[in-house]
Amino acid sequence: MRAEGAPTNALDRLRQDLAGIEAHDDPALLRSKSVDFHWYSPILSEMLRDKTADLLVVPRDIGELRRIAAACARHRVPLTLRGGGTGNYGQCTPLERGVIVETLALNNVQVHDGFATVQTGCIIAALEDAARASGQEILMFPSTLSDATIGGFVAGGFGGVGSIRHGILKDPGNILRVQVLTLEHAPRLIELIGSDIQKVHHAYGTNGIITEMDVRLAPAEDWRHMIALFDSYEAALRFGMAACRPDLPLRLLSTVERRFAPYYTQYQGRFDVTHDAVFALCAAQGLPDFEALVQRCGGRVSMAMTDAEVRAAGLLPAYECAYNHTTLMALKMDRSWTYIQLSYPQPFDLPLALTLIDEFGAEILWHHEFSMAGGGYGVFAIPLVSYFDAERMEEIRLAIEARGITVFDAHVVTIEDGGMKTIDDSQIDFKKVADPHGLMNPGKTRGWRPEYATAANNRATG
């Protein structure tokens, strides 16, 4: 039986309106394009198991994207955006079928002095290459640099590699401008700058089609991929705390406990079960200070390589040994793991972190990410959790939250339940403007009510 979504006759009319635009309805392709990395969560895997789109469309330019938006609005067909498909929360899985719009062909980049204007479907690695060709670099990126799109990062991301220096995406000045296409009979382009950018940041693509943006650039650095080894995880964490200082030029600072070593098979001799580790990216001019600090904290450096040396050695870059790539590396060998995402109160409470490590024992494997956020240094964690069932995951979440630590629930599909905890009225108000019929990624925000779309439909036909 066909799941709820657009009526068949509406889809037929939509296909007619999209004549000349690349479109696919092969069931196997639709299944693959309706899945992102939500399979990290066995709970989401089950919840989204049968969710697929009716049609995949691939616009070549903004003109075709505008036609798609207009047709979906006209025929009331749900629309879900897909970039590189690297999200972890089912953002590009359509809950109510309809159309998936793959944005990868919308990938133009224009580099300027201090910023780049980039279309939503640009792979972030390509943006970084373009910036580096001008002697600049992007401020931050997810560990999925080679696959994720910049639009997907802004719509679903938080921070990442580079946040230790530049903060998180929502911090002022990191994203300078976002252009959004509305889902209306006559789609409009809306420019968002300053605090208005938060109307679409981390909104899961529910309230307007991000078409392009201006992202700030910084002068390029000569980065080194670093591993420092310590006799205890506490010592690694203490080093991380000591390294959070503005004069130490870092792009990545992540502690990874030794129980991860069996999943980091490439790094034998550089990281194994005898030591806990810090993975870092340090600018060349900061190496003497970095290495001296490692020694003062009782550790030793086991690796310091350029990008070229890492590639020649067949190793993963340091940033693929941190953030949620740790989960991917473990799941490649053992599918019994899942993960949880935490944000510790500022300033970081080391005894609290150590208490949690002791309390959960073998059930949780820990790594911590050091970052700037809101103008101060903070610590996040995306540890592995040995999965038993949804009830145990909920017990773990409640136990951690009872300690005053924020949990971003990775096992739910709605924005609010995942991290925001409350409905963002500004995002819902913007959705009323940019997606008045409630067609974008329906079901992904609890803040949208059916009567909002009913009122819009009445206005459209009145």
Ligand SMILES: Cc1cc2nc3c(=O)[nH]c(=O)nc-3n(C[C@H](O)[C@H](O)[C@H](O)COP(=O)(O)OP(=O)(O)OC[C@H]3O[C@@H](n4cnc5c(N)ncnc54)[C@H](O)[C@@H]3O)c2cc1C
Given for the second form:
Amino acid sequence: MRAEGAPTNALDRLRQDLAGIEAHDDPALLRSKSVDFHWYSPILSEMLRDKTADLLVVPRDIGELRRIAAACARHRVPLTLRGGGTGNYGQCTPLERGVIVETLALNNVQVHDGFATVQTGCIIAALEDAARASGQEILMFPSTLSDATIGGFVAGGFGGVGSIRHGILKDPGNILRVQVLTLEHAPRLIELIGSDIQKVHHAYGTNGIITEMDVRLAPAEDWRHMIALFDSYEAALRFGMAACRPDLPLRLLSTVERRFAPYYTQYQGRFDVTHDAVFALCAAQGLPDFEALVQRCGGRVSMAMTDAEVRAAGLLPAYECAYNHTTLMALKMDRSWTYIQLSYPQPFDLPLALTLIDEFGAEILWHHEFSMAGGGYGVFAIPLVSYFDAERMEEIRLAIEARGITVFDAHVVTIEDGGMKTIDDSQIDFKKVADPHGLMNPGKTRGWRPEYATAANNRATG
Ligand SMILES: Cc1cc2nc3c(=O)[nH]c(=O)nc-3n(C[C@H](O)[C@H](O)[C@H](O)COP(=O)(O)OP(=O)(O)OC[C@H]3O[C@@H](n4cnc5c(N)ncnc54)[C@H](O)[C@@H]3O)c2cc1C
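Next, report the structure of the form predicted in complex with the ligand; the form predicted alone has already been given.
Whole complex next, starting from this chain.
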């Protein structure tokens, strides 16, 4: 039996309007397209267990996407966008059934000098390849770049590999333009530039369909995958702090405790339980400075490989040993782990970080990510937590927050309860324009109230 969402006759009428567009209603396929990586969280796994869509549609071009948007608005059917489905918080899981729109066929890329114009469904690795073919590279990517889309990154992500050099997605000038299709009877394309881009960035696809964007490119570098080993995790963290300087050409800077080594089996000999590690990407011309700094901090380099050498050795790239790939590596061997996301106050308080490590002992395994954001260097962490129950997760969150550290709750589905903390009124105001009937990814923002849609419905019929 259907739980909620659009009445069956609305769906039937919608299907008629979408004749000729690729559509699927096989329940197993719908279920698989309704999930992302929220299974990292036992809490979300339980909460989203039965959530699924009524229909999957796969537009081939903007014309088909426009027809889908118009039909959903006309028949009041919820619409949830899906790129690669690699988000972590059930971002693309429909809470109120309806239609999932998979964007992967909208994947055109045009590379220019200093930027690329790219459609939303382009896989980030393909964008990087296109940029590299012109001697350029993208500024940042999530470690899921082989499956994730650029639209999903802008709508659901925050930054990642490359952020140590260029800051996060939110920082001015990293995304230059975003084009958004509205969910109205007659959908419109709206262009957003400058700070207006924030209206749809990290909005989980609740306020307009991102169709294409201009993203800034930088000159390509010859990156080396590096591991540096240290006698203590404190020494690794001290290296991380010292390496946060603009003249050191880095694309990744992450410290990883030795307790992760059993999950990184392929790195044996380069990283094992005897040492704590720094995983980094360093440009070839910066290697002498990188190595000198490692030595000054009491460590030694155990790996410095080109992309080709990493592939030939059958190793994972350094960035798959950092960020949320750490969680994936551990979960592949032991499903009792989950995770928590923290951002430390700046400047980074090393004794505070070490106190937490001591305090939680075997319950939390630590790795730290060094990044730029808002023009300055910062440190955050996505440590593994040995899962007991939801109550204990809450105790841990409160204990960490009591020390002045921000926790971005990874076990909730709304934008506000997770990373953003407060309702972004500009995103809600834009939703009134781009999704006046409140049909996009419903339930994912606490800022939207049913009366907003009622007002729009009255205007449409009145
Ligand atoms: C192992 C692992 C590592 C990760 N590392 C990082 C990281 O370093 N940094 C980071 O930021 N994230 C990270 N993530 C999260 C995720 O992989 C990225 O944010 C990724 O870019 C999402 O892209 P996607 O195409 O898979 O998006 P999806 O999961 O498909 O969608 C994400 C959100 O965007 C919305 N959306 C998709 N397309 C559109 C569109 N056209 N218009 C409007 N909304 C849209 C969806 O509805 C959903 O709410 C990681 C996840 C995993 C599992």
